[in-house]
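What follows is a single chain, given as structure tokens, in the form predicted alone.
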Amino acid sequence: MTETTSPEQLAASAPAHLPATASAGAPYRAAGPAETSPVVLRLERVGVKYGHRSAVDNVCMDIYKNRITALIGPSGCGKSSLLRCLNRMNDLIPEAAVSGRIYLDGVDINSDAVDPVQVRRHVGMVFQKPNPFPMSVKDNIAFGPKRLGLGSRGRINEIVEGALRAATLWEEVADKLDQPGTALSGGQQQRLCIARVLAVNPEIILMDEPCSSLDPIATLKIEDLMRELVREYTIVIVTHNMQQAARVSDYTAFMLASEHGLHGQVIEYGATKEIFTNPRDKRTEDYITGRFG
């Protein structure tokens, strides 16, 4: 996970592949022989507690490179808590404790030897509500590259334009680079936040309900953008919108709190088409068809 770690070193340290079905109490299903993309994130018995309250328990799953994985389920089932584990955002919550192992390219990101700042460079986050910094459009994008010392002023300008183009925002803001990012529309602000993540060249992009505060037209632009970005990046999205999950994702994990509401578990995980057309668990079918949640 450091800048000097080579792909060969990462591959050498990767754990052996999990079986298609994990042991009792650890819901897990591999993608199957049709998936040729390598595993970029591996979760082994991941749990999250806030003080004495368990929010997520015993999650085991593989996330595949250049694929979109959706986390779905009713409110309070631990989707966002699980998502925050993937770039150590839970470290910023004093009472939060994460258990289990999360491997990024074979490296355990929770190891004491791993710098969480480096994890977040490799695994960027886009939040539910657009949160542009109180600075210009250009400075919003340049903030990360400058902090990381990624180049001269000319190089920074190239990065800014490239990130805005990748977020399909350049044509709309090319003449507004010196204006405040907060002056953009809601949909533009969210794409600005995506461009800000892209500017530091991450491997994975996490999105926590990125369209929940947007109108249908802005939502469609974000969804189209995700399908473009997945050619270069791996995306994990939390969404309450079943139609959105069906439209944009390649894999879907259905999460549900326990009967006593104490913690969230992955009930079923697999190819999105299978989850939505032929779910194996009655609870998945009931949620997708709107019988609860």
The other form holds:
Amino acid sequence: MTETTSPEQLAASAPAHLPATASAGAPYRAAGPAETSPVVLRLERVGVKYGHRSAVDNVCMDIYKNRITALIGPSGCGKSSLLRCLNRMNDLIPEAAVSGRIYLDGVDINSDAVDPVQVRRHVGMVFQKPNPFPMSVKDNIAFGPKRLGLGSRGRINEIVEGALRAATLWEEVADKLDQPGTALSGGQQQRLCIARVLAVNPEIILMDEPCSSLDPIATLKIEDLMRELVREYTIVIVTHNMQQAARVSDYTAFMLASEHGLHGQVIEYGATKEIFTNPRDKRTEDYITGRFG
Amino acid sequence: MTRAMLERQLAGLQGDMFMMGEMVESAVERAVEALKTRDVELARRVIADDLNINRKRYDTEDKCLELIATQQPLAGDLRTIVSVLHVTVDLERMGDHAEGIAKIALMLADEPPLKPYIDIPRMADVAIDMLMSSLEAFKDRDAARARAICDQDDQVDALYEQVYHELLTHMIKDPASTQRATYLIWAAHNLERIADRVTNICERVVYLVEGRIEELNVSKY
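Could you drop in the structure for the form predicted together with the partner chain? We only have the form predicted alone so far.
Every component of the complex follows; first up is the chain already shown.
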């Protein structure tokens, strides 16, 4: 894998600080057993507006390193909008405005001094539908490292193999590296997209319903892969599949909008075991047991 | 998403558990009555009926497993099913204790009575009252009541102690009574175990309502 720019370098001269206590009375820490893993992302009163419409409101939460955090909630609760904040993908939506602060290893990623492209290199994203580039399997993986000038041809080949192995795809495509990425099965394409993210050696991987277009077997392969990847990376996943959140994540945040698509908030954030066996908030219980949503 | 089917199945599951509770109540009552009245026929019926209690337990367990496999229950639904699984195991064992008393009734039926039975039926009354109250607390999701029921276990323990010492005195005074007295101690011990198992049900009620396991009663025996 490649060497990365440290978040400190990334931030250049941006002031880095991590507030020690929560403000506005909102908890940062997930409820549940004490977590020993460090906080890699801190969200402080994060809001997202599309024009005048508030989609996400006052979200405060800590995301822990080498853990899988799932965002669940009904459609229109703001979970994808929140996820997109974490690597400044909302910058690409003209009317979107993000408020509050998001600290990546203590660095405010929305600071003027921070390059959004560098943020996206540190915080990669996998989308709902597999979206391989219209090029070969190998070039799909090599694309990012080449653009970032991460090494010689030989080094790039190593990166390609390493990323495909890490995405548990190497055995299946080792003899198809020159074939189009789009010729692979849906599940393989999604693992190819994960490998593409891994090739630039991110710190965090965001996944926006990564299995929603996959069959159950391909879904389980991605879930197994996530549990492997979390040894090295931090993963934040948005999923509509509550069983998936229960199976795969360490922490779960339940989001709910006060009206459809308006003022999405984190209602409850805790250890996944707690959320799915003994949620503290009745709205969480009602949602996960299918009483609404 | 509809919950109508799940709600029906959950209600059915709890209905089965309550019915099992009534079967156990009847078994304990009849077993002690058979002991008191030396009614061999009644004791035999209690022993035969225990098979129905056992069947009900396995039938309920099957339904629980089916619900878990097909509905992937979560949160309160999951805790309900897990609690029913535990409570039905306790009820089934209580049925075995009632069967044990019925067997003792058969063993003592041809023997002259040692003494009038007072404390053993009293123990049975308290244990049955505890059992039915615990199932009501389950139905009403009443953790406070479940905790309070456990205090009654001390009454049962005190009665057991009384019976034990009284029967020990009999044995010392009249060694010929040793076998009968020992049987009666077993009968009382079965009732003590029943009350103790009720406290397990109460612990499940607390788990059902509050989502945490709390040991409510550490029995002396």
